[in-house]
Amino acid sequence: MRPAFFPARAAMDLAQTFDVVIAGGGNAALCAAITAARAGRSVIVVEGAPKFYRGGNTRHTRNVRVAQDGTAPTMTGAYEPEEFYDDLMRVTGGQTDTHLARMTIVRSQELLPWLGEQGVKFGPPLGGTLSLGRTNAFFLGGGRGEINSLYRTAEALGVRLLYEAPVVAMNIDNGFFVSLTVKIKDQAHEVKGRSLVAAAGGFEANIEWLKRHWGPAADNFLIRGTPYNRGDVLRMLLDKGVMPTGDPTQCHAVAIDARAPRFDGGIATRLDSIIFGVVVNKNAERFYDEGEDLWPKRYAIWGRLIAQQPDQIAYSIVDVKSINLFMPSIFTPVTAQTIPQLADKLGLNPAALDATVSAFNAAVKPGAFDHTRLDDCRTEGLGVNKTHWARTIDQPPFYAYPLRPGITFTYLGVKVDDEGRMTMSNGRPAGNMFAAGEIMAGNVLGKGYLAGIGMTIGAVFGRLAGQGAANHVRN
C-alpha cells in the first residue's frame, strides 16, 4: 500500500498552514476532523498506518453506549443518564473526573443522530450473554463499517489524509502548536498548523513502556488492538509540558484466547466462558469470583487479574452444560472426558485441578440459573465464592480456554478540559491544544471499563476537540 503522496509531492502538498492537524486515523481523529471542516476550517489527518490498518482501535470495535430514552429504534429499552453513570461509578470505583464523566454521558445522547448524519448506520440490537441491547448501539459493519463511513464523510468535505505517516517530532512552543513532523518514506516533512488535536491513541503496543510499569510480566501480555499504537505522540507531548493524567498500570485488558498473536488479534479471540465455570491459575487455583456482575460490566477487569497471577496464565474450565451459552473462540477448547485427563492435557497438577472442582462443586448451593440477571445460583464457604451463575461443572465432556491478558488501550494520557483541551504541567490550559479519544480517555476511566465506553469517549471528545480546534482558529 503506498503512501498518500510521493516524498516529493508531500512537500509541495503540505506548504500550507492547516487550521486542524489531526494526530491520528481512528474514531476520535475523524469525529474531530469532520466537525472542524463542517466549521469551515482547513483539515488533515495524519496516520502512521497504512490505509488498509487505518483506524486504530476502532476497527476492532463493534459497538458504541450511549444514554437514550428508550426511542433508539435500534436498541431495547431506556438508557437513562443516571443509570449510565452508576455504572461508570460502579466499574471505576469512583476514579474518575466527575465532570467530564457526566458531560460524557449527556452528550453520548447526541451520538446516534450525529453518527447517523455522518453515513454511519448501525444493525439490530444484540442481547444473549453480552446484555448490551439497552446500552449499546451496533455498527453495521462493526468499527470497521463505522470508521470507513466516517472516512467518506470527512474525504467529501475536503479533509486531507496521509497514511504511512507516523508522526517524529512536535514543534511546541511554550503551550503552543506550531507544527509536527512526519516521516513518509523515510523522508520528513513538516505539517504546519493553527490548532493540534491529538487522537493518536495509548501506548499499549509499546513492550518496553509496558515493562516500565508492569516488569517481565508486560512479556506476557498479547495486544488486541494495532502494533501502530506505541504512545509516540502521547510521548512527545508528556515531554513538552503536557500534564498527564491516570495510572500507566490502569488499561483495558481482557481476558483473550492465550492462543491469539501477539498484536492485532482483535475482538474475535476475547473469551465469553468466564461466567459460565471456574478460572485457574497455572496452580490449579481460582482467584477471583466468576460471578460477580453482569459480563458487560465486569469483563475488562479479567486481564488484569491474570495479569497479576503466575506466568501470566490462566484457564477458563466448563462443561457440557455450558459449552453453548457463549460465543465461542476462534480456537478450539481442549477436551477431556475428566477433570484430571483435562488437566494433564493443560499441564496442570491433575490431583490438584480435580480438588478445587470438586470442592467448587460442594459449595454449590441450589438456585434458579439465568445468565442474563445477577441469579441466585452461588457457592458458600469457598475462600472465594462464586456471588452468581455457580453451578457444578460435573457432566462430560469437560472443556478448557488458556487464558492470557489481552490488552486493547492504556489509560496514562493527557489532562484535557471540558472543551478537550489540553492542561499544561503548570495547571494552565494549553494555547491551541486539544485531544481525544484513548490518548485522553484516563480523564474519564480511572480503572476499569464498560463495554462500548471507549468509543462513546472518543466521539464525543472527537466532537469537542474539533469543535474547540475550529473555534480557536476563527478567534
Given for the second form:
Amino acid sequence: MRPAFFPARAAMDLAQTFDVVIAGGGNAALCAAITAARAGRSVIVVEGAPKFYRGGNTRHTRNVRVAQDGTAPTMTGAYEPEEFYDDLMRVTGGQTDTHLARMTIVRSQELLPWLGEQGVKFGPPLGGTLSLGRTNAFFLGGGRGEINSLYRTAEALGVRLLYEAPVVAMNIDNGFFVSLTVKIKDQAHEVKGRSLVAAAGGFEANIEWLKRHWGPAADNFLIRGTPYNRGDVLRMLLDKGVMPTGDPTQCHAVAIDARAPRFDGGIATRLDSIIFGVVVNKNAERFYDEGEDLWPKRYAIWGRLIAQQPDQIAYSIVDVKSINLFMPSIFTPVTAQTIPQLADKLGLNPAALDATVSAFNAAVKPGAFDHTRLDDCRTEGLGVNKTHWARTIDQPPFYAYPLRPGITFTYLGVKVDDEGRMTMSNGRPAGNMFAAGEIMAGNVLGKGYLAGIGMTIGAVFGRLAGQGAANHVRN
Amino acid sequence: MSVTSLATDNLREAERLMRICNACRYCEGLCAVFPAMEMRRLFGEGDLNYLANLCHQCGACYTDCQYSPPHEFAVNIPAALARVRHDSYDDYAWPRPFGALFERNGLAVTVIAALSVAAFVAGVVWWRDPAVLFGRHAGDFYKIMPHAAMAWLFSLVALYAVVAMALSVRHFWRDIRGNEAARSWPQAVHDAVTLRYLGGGGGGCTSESETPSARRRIFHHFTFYGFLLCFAATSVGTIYHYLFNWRAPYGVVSLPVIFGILGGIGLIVGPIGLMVLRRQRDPMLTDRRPLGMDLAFLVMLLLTSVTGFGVLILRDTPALGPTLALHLGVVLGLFLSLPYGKFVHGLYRFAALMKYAAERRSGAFID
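Could you drop in the structure for the form predicted together with the partner chain? We only have the form predicted on its own so far.
Expanding to the full complex; the earlier chain stays at the top.
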C-alpha cells in the first residue's frame, strides 16, 4: 500500500523530467521553487524531513535582516545598505565575498514586499526584541509561520512536494545535473531534472562529520535544529567536484541549557544568565571573562568556549540578586542555600566551588551595576578577571544552570556566483546547478553571525537560483 | 522557579507550556495571550485563568509552533488553555453545581427547560380558555398571554440570570486581580466588538485546517450582532410600550420588527455556521470533552430565532398560540441557561480584555 503522501499519480509523475529539481525544503528552497514556478517551470521539492519538521533551520528562525527605508509599518526605522554592509564586515572580519555581499544587501531591499506577495506576514517586534526592530523584519508566528505561508503558495502554484524523501545519490555528469535519487520508505526513486537547486542546508546534525574536526567532544554537542540537517547533499556536491567555500572546521555554537533535547531544542533552550554571575567548568574553575561584552554580541563565543572545556560542560551560577534579570528559562535552575550545597547538587567538588566563588567575591570592586551597558563593576587580581557586571555572589538562594555547546549551523558550503550558480573546482561555472541558503551561506558569511542574515541569504539566493534555473531551462 | 501548588493537571500542563512559550516568544504578535504572558515569570491559577480567557482557540500559535506535537515539548496552547478555560467556567459558575450539570448535559437540560416552559404556558392558556390558544388574534399575542404576565415572568428570569452572571464575573475578577482595570473598558469594548484577537494577528483562524480562514470571525459576527439586534428589538418594543403606549403587534416596517428580522437572520446564519465549524475543528486543538454548554447556547439561539420568525409569519393564523408558547419557552430556556452556557465566555473574555488593556497601558511587569 502506498503512503498518503505518495499516491499512485505521484509515482507516475516522477517518471517525467522536471524543469527544476529542488533539494531541500526550507526558506531558500521555497523561494527558489516559487520563483521558478512563477516563471512557468515544472518544479519538484524533495524534503528529507517529515512534514512537521520540514524547512530545516528555517523553522527555528524568527526574522530576516533587510536593508529598508523605514516606511514599512512593522519596521521601527531605516536601515541603509551601507550600515548593513558595515555590520557584515564587522562580524565576518572581512571573510566574505564582497561582490556577493553587496549584491545580497542590495537585493535584501526587495524582500519585504516580495515575501509579502508570497503570503508571508510580518508583525512588529515586541518585548525583548525591540532592539532588532530596525534591522530585522519579524515573521508573524516566527519561521514556521513563514515557511507555512511559502508552502501554501508553492502548492497553489503547482509545485510538487515530497516529504521524507532524503537524497541518497546524485547523477552529475561532468558538472551537469541529470537526476537525483531519493529514498521513500526504503524504496529508491529517481527524480530527473533539467536543472538543480541545492538548498539542503549544512551538516550541523551530522555528529560523525562534526567529529572529524572536533573529535569525541562532538558527542557532547547539542544540535539546536532538526536531526535532518545532515549535509548529505553538500557532501555529494563536493564529491562531484563543486568548489567548496567557508571554513570546514567551523560552526556557530552558543551556550544552551545542558538539559535541552539532543536535537531541535531551538530558541527556547538558550540561556541569558552568563553575564550576571560566574561560569565554572567541571573542576569548579572559572575559565573566561563572563563580562567581556554585551550579551547579544558575545552570544556566539560561549558555545566554543564550553566545547573546549573537559566533558564540554559548564555551569552558570548566580544568586538571588540576578535571578529575575534575564529571560526566563524553560528549565528550573538547580537551587541551594549555600555554595557547597549547590556544588553537591551539581556533582562538583564543594570545597573547590566554594574557593572559586570566595576568591571571585573578594576580587569584586565597587561600581554602579547596570546590565544594559558596559558598566564599571569588575574584579581585579584574578587569573581570569570579569571586566563588567561583576557583583558578589553571596545572597542565597543560589542558582545554577548547566550549559553545553548548542550547534546552530556550519560554515562549509559550495562556491556560487552572483546568479546563484555553483562554481566547479576547476573554476568554471556549473552547467545547470544552482545553490541557495545555508549550503552556500559561507560565500557571504564566512565567519561570525548577524541576527537574521541566514534568512536574507536564503531568500535572496533562493530567488536568484530559482530564476537562474528557470532561465537555464528556457535556453 | 515554578508554581508547584497548582491544583489540577490542566493547570499544571498550562503552566509547563507557559514556561516554554515565555522562553521562546515567537508568537507574541499573534494575539493578546502572549504579550500578557511576557509580563509574568510565574503563573499561578489566577494568571492561567486570565490567560485562558484571553485565548480564542484560533489555532494560529499551534500551526506556527516549532514545538507542537510530535515535538517532544508537545506545545499545544489552544487545547491546554481550552481545558483551563472550561474548568474555569465550572469554577466560577453560580451556584456552582449548576455549572457542572450544564457542562455535562447542557443541551438536554436547556431543551427540556424550554419545552417545559412552553408546555406550561400553553397549559395555563388552555386551562383558562381552550379557544384562546387556537384562536385567531390578528397578531395580538397579548390576548394569549397578557403583557404584564410576560413582562413579570421574563424580568424575574432575566434578573436571576444577571445576578448569577454578576457573581460569577466578580469571582473571576478577584481571581485575576482585576482591581482598577475596569477603567480600561473602552479599549476592551473596541477589542471585543471587532474580535481583534480572533485570527492569529491577521492571518486568520487555522482551527479547521492549516489554511487560515476568516469563517469563524464572520459567523461569530453574525451571531454576536444578531444577538444585539434582537436585544435591540426587545428594548425598542419595551420603550414603545411604556413610554409611548404603542402596543404590539408592530408593523413589518417598524423598528422592533426590522431589528428582529435582521437579528433573527444573524442568529440563524451565525449559529449554524459556528456549529458546522465546530464539527470541522481539528480535534488536536480542542478540549476533547463533550461540551454540552457550547452546543446548548448555539442551539438555543437558533431556536429563538426560528420560533421568533414562526410567531411573525404565523401571527394571523390559529397556530399563533402554540408557536408563541414555544417561542416564550425557548427564550426563557435561553435566559436560564445563560449563566451556565457558552454565553459566559463573552463576559470572562471582556473582563480579561479590560485587564489586558490596563496591563498594556501600564507596561508594568507583574511578578
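Heads up, when I say rigid core I mean the largest set of C-alphas that superpose within 1.5 Å between the two forms. Here the structure is a predicted model, which means the values were calculated and not measured. Positions refer to the first chain, counted from 1.
Undergrad: Core superposed first: is there a CA shift of 2 Å or greater at K240 between these two forms?
TA: No, the C-alpha moves less than 2 Å.
Undergrad: Inspect the rigid-core superposition and answer whether the C-alpha of A351 shifts by 2 angstroms or more between these two forms.
TA: The answer is yes; the displacement is at least 2 Å.
Undergrad: For A284, is the C-alpha shift between these two forms 2 Å or more after core superposition?
TA: Comparing forms between these two forms, the A284 CA shifts at least 2 Å.
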